[in-house]
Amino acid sequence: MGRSWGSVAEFEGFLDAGGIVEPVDAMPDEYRQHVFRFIELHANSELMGGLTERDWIPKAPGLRRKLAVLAKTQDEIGHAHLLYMVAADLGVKTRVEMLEDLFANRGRFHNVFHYQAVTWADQVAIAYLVDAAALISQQAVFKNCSYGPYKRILRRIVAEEGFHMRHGEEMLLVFAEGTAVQREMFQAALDRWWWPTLHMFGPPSKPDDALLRWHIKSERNEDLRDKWVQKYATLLTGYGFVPPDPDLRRDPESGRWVTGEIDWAPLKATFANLGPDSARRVADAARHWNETRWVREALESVARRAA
C-alpha cells in the first residue's frame, strides 16, 4: 500500500522535507497532472530529437561519425520510450496515447526540436549548444526531483546526455580549428541556433511556479539560462566565434555576461506546434509510425496468442 496525507498542506511539508513520491502514493491530483505533463514532454522531445539524429546517419561525414550519430540516436529514442513507460505508470495516459496525440499534432516537445539541421554544422551546434543546455535543465531537475521513478531514470539519461555533450564539444575543435569555410559554416549555425538554444530554458518562471512549488524543478528558468550563458558566451568567443546578440556583454563591475533582451515570439510559436519546422517534423514522425503499424499489431497478435 502507497502513503497518504491527509492535507495537499502536509503533502506540501513531505516534499519539502526531501520526501520522494512513488506511483503507488495517493498524491494530489494537480501534483499528478503536472508531474505527467513535464515527463510526456520531455519523452515528446527525446524521441522528435532522436528522430533528428537519425536523418543524418548517411550524411554526416566519414563512418566515425556516422557511428557516433547511430550510437546517439539509439540513445535518444531509448530515453524516449524509458520516458513513455515512467509517464505512464501516473496513469494519466497510456504510452499508446501520449504517441498517438505527438503523431496527430496535440503533444507538445522542446521548441528546438521545431527548427531543421540545415548542414552538418547544424548537427555539430545542437551536440554542442542543445545538448549541454539539455543537460543543465535535467540535471537541475535530478538534484531535487521529487517524484522517484523520474529521479531514478534520470540518472541513467544525465550521464548519457553528458557523452552527448563531449561528442558536441570534440565536433566544435574540428571546426574551430579548421578552415575557413569551416568556421564560416559553424558561425552560420551559431547565428540559427543561439537564440533557440537560450528559449530552450524557458519563460522568466512565475512568482507561483507548480513545478518549483511541486520539487519537480530545482532552479529558476532564468538561473539555469543564465548559467549556460556564462559557460558556452566565454567558450565561444574564445573559439573566435560571435553570439548573434548584439547586446551581449560582459558586466564591467561583475565579470558576468548580460544578454540583449530576448524576443519570446518564436517561442511562443513553438508552444503551439507552429515553429519554422514543426509541420514537416510531425508528419514526418507520423508517416514513420503509421508504416510500422503492422509490426505493432503481428506483435500484439503473437501475445494475444500465446496468452
Second form
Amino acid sequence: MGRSWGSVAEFEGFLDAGGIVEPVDAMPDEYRQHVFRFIELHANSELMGGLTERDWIPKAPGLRRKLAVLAKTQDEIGHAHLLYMVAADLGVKTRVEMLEDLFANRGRFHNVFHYQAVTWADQVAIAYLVDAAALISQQAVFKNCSYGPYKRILRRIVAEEGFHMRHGEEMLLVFAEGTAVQREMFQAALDRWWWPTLHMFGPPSKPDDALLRWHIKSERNEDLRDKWVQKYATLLTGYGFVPPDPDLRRDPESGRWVTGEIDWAPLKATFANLGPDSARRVADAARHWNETRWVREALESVARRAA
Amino acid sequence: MNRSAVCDRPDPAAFGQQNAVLAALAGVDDPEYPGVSIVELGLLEAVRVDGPRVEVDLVPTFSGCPALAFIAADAEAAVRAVDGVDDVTVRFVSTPVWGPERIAPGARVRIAADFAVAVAVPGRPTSCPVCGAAALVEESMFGPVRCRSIRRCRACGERIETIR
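Given the form predicted on its own above, what does the protein look like in the form predicted in complex with its partner chain?
The next block holds the full complex; its first chain is the one shown before.
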C-alpha cells in the first residue's frame, strides 16, 4: 500500500519538495537507519531524563513543586514510551532490544544526562536552561521533519515542553529574587550547566550532514546553539548571573553575543558513556529494569493465558 | 456548564458584566493545548458576578493536574482585566467530575487536527485523527499526561494519544 521511489535521487527530490514519509512507505534503508537512530536517541534521552527527574520527587521543596516534578517525570517517561513504539515500528530493533542496549551501556543518550544534579538549583538550571535548549532543537526538527509519525509526536512534545519552561522560569525567579545564599546556589548550578547546555546542540554540523540532507533535522547545530545563546546570555546577565565563560561578550557592532571557544572533549566523553555520572546513571536505570522484571513477566503470563 | 449558576442574576447590568467575564475566560488557552480555551475544554463550571467581585468555579480534568496553578493564574489575570472588576476568586471544585464529553465538539475537531490527539467520548466511536478510521485499540493505560492513554489505530498503525 505504501509508496516507493525508483532511486535515492527520486526519494531525495520527494523530501526536498516537502514530502512526508509514512511507515508503510518503501523508504531507502539508509533513511530508515538514520530516522531510527535519531528517534532511539531521543527516546533514550527522555527515559534517562525522566529517571533523573524522578530522583527529585521526594526532595522537591513544597507540594506544588512536587506535583510539577511528578508531572514532568510522567511526561518524560510517557514521551519515551511513545517514541520507543514509533522507533520499534521502523523494524530495526524491538523496544526490548533498545532498552536492553541502553541498560547494558551500549545505547546513547543526550550529554546533559551524563552529569549529576547536585542541588535543587541544578534542577532549576536544568528546567530553565536545558529544557529551553531541548525545546529549541525540537521545534526546529518539528518544523521540517520528513518522518510523519515522529513529526506528529513532536508537535505534542513541543507543547508540553513549553509548559515545563513556564515552571523553569517561575523557579528561576525564586532564586533570582532570593537571598544571597539562594543566588550563590543558582550561580554554582549555572557554573556546572552552562557548558553542557551549549554542548547539547552537538558539534558544528558537517556540510554533508545526512540528517540535514534527509530532512530529519532542518537547522545546523551551531545556528540552534546561537539562538539559545542570544536569548539566555541576555536573560542570565539581566538577572545578574555570570555565565562561566570569561570570553563571552557582546559584539559592539551587531549587538550579538559571542562565546569563547568551546571545548568539545567533555561532549565526546559522553558519546562514549564516559561522562562524570554516566556509569552511575546507567547502572541505576539497569537496576530498575531488573527489579521490575517480575512485573513484566507476570503481565506477559496473564496475556498468554488470556490468548 | 451549570446554567442556573451562570444566569442567576436577572439584573441587566450584572448580566452584561457576566458576558464580559465569560468572554474574557473564553480567551484563556489551556497550557497544553495552545489555541484551545479552558471554556471549550469544559473546565468552566460557574461564574458569579456581584458588583466588582467575581467568583469563578473551574473543574480540573484530573485532580493531580500540574497545570492547575497556571490555569487559575491565567483565568484570574483575564477576569481582572475586565472593566469594573476589582476582586477575583478562582477556585477548583471537586464536583462535578470532568469527563471528555465536556469538551466542545468544535474543540474536539481542533485537538484532533492540531495535536493528533483523539477524544474518547463515552458512547461514541472514537476516530483516528490521522486516517479517520474508527479503529483505535487501547495500547497503554498511561501516556505522557494523566488525562491521556495511548491507543493504536488498527487501520494506519499510528500510536494515538487519547483524552479519556
